[in-house]
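We begin with a single chain expressed as structure tokens, specifically the form predicted on its own.
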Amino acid sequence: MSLNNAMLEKYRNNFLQEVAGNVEQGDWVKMCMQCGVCAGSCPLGDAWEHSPQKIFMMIRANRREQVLSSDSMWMCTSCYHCVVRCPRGLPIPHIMHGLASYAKRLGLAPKSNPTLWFAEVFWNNMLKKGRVNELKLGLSLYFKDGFASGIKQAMAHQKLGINMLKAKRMAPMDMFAGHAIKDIFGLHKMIRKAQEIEAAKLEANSK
């Protein structure tokens, strides 16, 4: 039985534990009273499939397949105006966050998702040298669609890379080198542990 499989066989009845016991302090869904102010408050509330509130209403309804295949919770940008105005000030950014975490480490996210896409790129980038390298994702982002398709973006955003340059956000030379953190390899360790613990984790709460 896959790892899938068998969290999903345990957790048939009760995605709300699932949740609690998976996602960053995904125990505070159960205090959601459904007011419906974390809808009003976002200021992306009109692109969302699904609200903050509608998420945590599936999860108690035992909505699985719908709420970890949702793009909605990669549409958080941690504002924080829901959990300024929550009455119960709910960690609404933190679970989202974790939702689509968790999502993703299940192989449930959307595959088309935009925001999966740059934070996957950003993530790349990051890693190999410590440090995020402008140009290459820049890059990127402009030619992701095609070769046509990133010489328009970039014409179409000269005058910004032309300040990057003058910034000194980005150079020529950093397409080949780049500058990397003093202990690349310490971090590279670092962030083998914290995915060993992480899948670790997983694997008990499959159990």
Contents of the next structure:
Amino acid sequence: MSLNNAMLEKYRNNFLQEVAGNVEQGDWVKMCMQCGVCAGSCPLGDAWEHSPQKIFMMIRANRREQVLSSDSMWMCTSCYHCVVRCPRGLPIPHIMHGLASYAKRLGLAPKSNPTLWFAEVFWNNMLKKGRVNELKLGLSLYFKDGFASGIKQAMAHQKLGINMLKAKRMAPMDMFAGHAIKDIFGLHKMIRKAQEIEAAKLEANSK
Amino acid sequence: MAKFEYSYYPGCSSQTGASSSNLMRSVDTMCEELDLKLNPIPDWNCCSASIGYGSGNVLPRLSLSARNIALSEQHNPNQDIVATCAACWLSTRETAERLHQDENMFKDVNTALAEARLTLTNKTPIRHMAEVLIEDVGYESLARGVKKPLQGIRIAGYVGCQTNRPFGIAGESFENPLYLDKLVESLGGDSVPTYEKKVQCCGGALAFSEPEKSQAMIHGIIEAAYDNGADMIVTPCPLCQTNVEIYQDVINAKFGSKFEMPVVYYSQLISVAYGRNSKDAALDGQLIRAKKLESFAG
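Mind giving me the form predicted together with the partner chain, seeing as the form predicted on its own was just shown?
Every component of the complex follows; first up is the chain already shown.
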């Protein structure tokens, strides 16, 4: 049984409990008093369908699929305006991040969301050598929609690239070398272990 | 011996050839002048920034920062960790606090760290360079060392998000932090306390994935600096600096504006005010030259 089905089976009609038990800082959701300060504070408030306030109410109303497939959590810029203003002190950005990554893990996140895509590219880029390779990260962005579009993007941003090179804020050699940590083996082992522990907990929770 | 010594976490974007290498260069100069010794954490890794959640989930993400703290405890014992990047500082401090609050998570992180032959005790204070300047050096002492007061330059203090929230600088407000203004005044420059976009988000990592939405916000940040008569913007955050500086051409084309607003780091202001030249202050790292500041630097 997929993890999603196992969770559905286990929690039945109690999505609030599912969130509290499986989502980063999810037990805070029940503290929301629906004042709406978070919704009014979000810099991308115009860009998303569901404000944190709405997401929290939808969780209580068991709108499981609607919440997990929403692109709203992926609009969080981690600016922390909501968290310092929330009268109940909810760690809202972390709950948003938690819902987003939980949705991704269950296979319910919106697949074409650009931030979901970028988060994955960033994570893999950073993990490869233990440090970000900005040149490769930038090029992956240009070539996101294929080769032809990538060339077009790169041409359009040619001036910016040249200026960054001149200012020594971009290094062409990073294409081949780039910054790396020494104990990359240890870092990878550590991350694998952390992933294993986390996956095992989720698996146990689904039973 | 240096006046103060710290365990330094420079972060990916501050490395040679990276997007905020000018921050690193000017921080080095500034620390020379202020007699602050920075001991880099050996073999530090990326914190995965605020976008790390998407693939990193919780435990792997926290392990990344925990590794840096553990390395610091091992190699630079009894030194506060100091970060210059907002995201580095936030991730590291957030990890330290989360692991203080959650014993199980602390245990799990140590199980993961053991794979890299490391142990975390988690007793190290995690600080931002701005805290070092304000709390350890102090405005008055900073002002005393000024050789070339930045007279007549109007500098809008753009604090941004993550240097300011959720932790911020002790004694400062989240809505209207004044420390950049005080810093500018200490250096003899003119601050712009009415700059209303000082804590506006620039989009952060979403400047890459949602460029239109972010550029609209960046437009507002620059426009407000012009409205307030600023000659340049100063910021403590590498991503704020990059986002607000490098897309001005794109924004001009889109919004019909004629922006050419320099965006510098506090460390560049201090380096120049302390008498250092443009190169030491890394002013050659600007895409939009800070000409008024260069005229002081010589």
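Please read all numbers here as calculations on a predicted model, not as lab measurements. Positions refer to the first chain, counted from 1. In this text, rigid core is short for the largest set of C-alphas that superpose within 1.5 Å between two forms.
*Asks:* Once you line up the core, how about G161: does its CA shift reach 2 Å between these two forms?
*Replies:* The answer is yes, as the C-alpha of G161 shifts between these two forms by 2 Å or more after core alignment.
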